[in-house]
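What follows is one chain in C-alpha cells, specifically the form predicted on its own.
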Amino acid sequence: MLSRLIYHSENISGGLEGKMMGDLNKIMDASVRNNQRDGITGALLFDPIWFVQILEGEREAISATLRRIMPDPRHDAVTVMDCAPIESRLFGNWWMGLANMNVHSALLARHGLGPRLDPRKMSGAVTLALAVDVARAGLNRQVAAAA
C-alpha cells in the first residue's frame, strides 16, 4: 500500500555552516541512494533548528526507513505527525528533495506559520501543503558547504 509518512526532529548537528551542510550532504547521498533502492520518494525541510522529512513509498518500505533514520546522531526527538494511505506521490520526481527553510520565509508567512519553520505548530495537512510550495519553488539536491 502506497502511504506517506511526515515527521519532524531536532536538528543538532549544529548551525548552518560548514560541519552541518556536510552532513546534509551525507545525509543526501545516503537518501537517494537508498530510497531510489527502496522506491521511496520525498523531502527534506531544515533550518538551524528542526528537520522535517516527508516519505512517500510502500508502507513497510517507509516504515524501515524511519527506523534506520531515528537513531541517527544528528537529531533527536524524532516525532510522527502524520501517517496515512495515498493514492499518489506529490514527491515523485524526487529520491529526495532538500529545501533550506531560511531562504522560504515568504513561503512560510503564506502559510500562517511566521518567519521560521516550528513543526510543533504544524499539523501534517499544513506540513505537506507547505512542502508543496517548496517544491514548486524549488528542491535541491545538495548544499554548498559554508567556507
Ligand code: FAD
Second form
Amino acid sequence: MLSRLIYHSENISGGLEGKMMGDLNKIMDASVRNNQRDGITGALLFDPIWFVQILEGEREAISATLRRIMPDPRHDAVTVMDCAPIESRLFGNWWMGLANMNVHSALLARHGLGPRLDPRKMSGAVTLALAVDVARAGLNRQVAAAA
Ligand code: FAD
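Okay, that was the form predicted on its own. Show me the form predicted together with the named molecule next.
Zooming out: every chain and molecule, the one shown earlier first.
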C-alpha cells in the first residue's frame, strides 16, 4: 500500500556547521542509494536544530527505512508526526530532496510559522504543505523521476 510518513528529530550535529554539512552529504549519499533501491521518495528539511523528513513508498519499505534511520547517532528523539495511505506521491522527483530551512523563513511565515523551524508546533498537514512549497522553491539533489 502506497503510504507517506512524516517525522521530526533533533539534529545532533547542528552546532558545528562544517560537521553538519559533512554528515548531511553522507546521509544524502546513503539515502539516494538506498531509497532508489527501495522505491522511496521524499524530502529532508533541516536546520541546525531539527530534521523533518517525509518518506513516500510502499508501507513495508517505509517501515524498513525508518527502522534503519531511528538508531542513527546523527540525530535523536525521532517523533512520528503523521502516517497514512496515499493515492500518489508528492515528491516523486526526489529519492530524497534536501532543503536548508534557514533560507526559507518567508515560506515559514506564509504557513503561519517561524521565523525558525519548530516541528513540535506543526501538524502533519501543515508540514506537508510547507514541504510542497519548499520543493516548488527547489530542493537539492533532484534525480530522475521515480515510479
Ligand atoms: P552505510 O551508509 O554503509 O552505513 C553503515 C552504518 O554506519 C550505518 O549503521 C550508519 O548509520 C552508520 N554511519 C554511516 N556514516 C555515519 C556517520 N558519519 N556517523 C555515524 N554513523 C554513521 N537512509 C536511507 O536509506 N534513506 C533515508 O531517507 C535516510 N534519511 C535519513 C535522515 C536522517 C535525518 C538521518 C540522520 C539519516 C538518514 N538515513 C537515511 C541514513 C540512515 O540512518 C542509515 O545511516 C542508512 O540508511 C544506512 O545505510 P547503509 O545500510 O547503506 O549503510
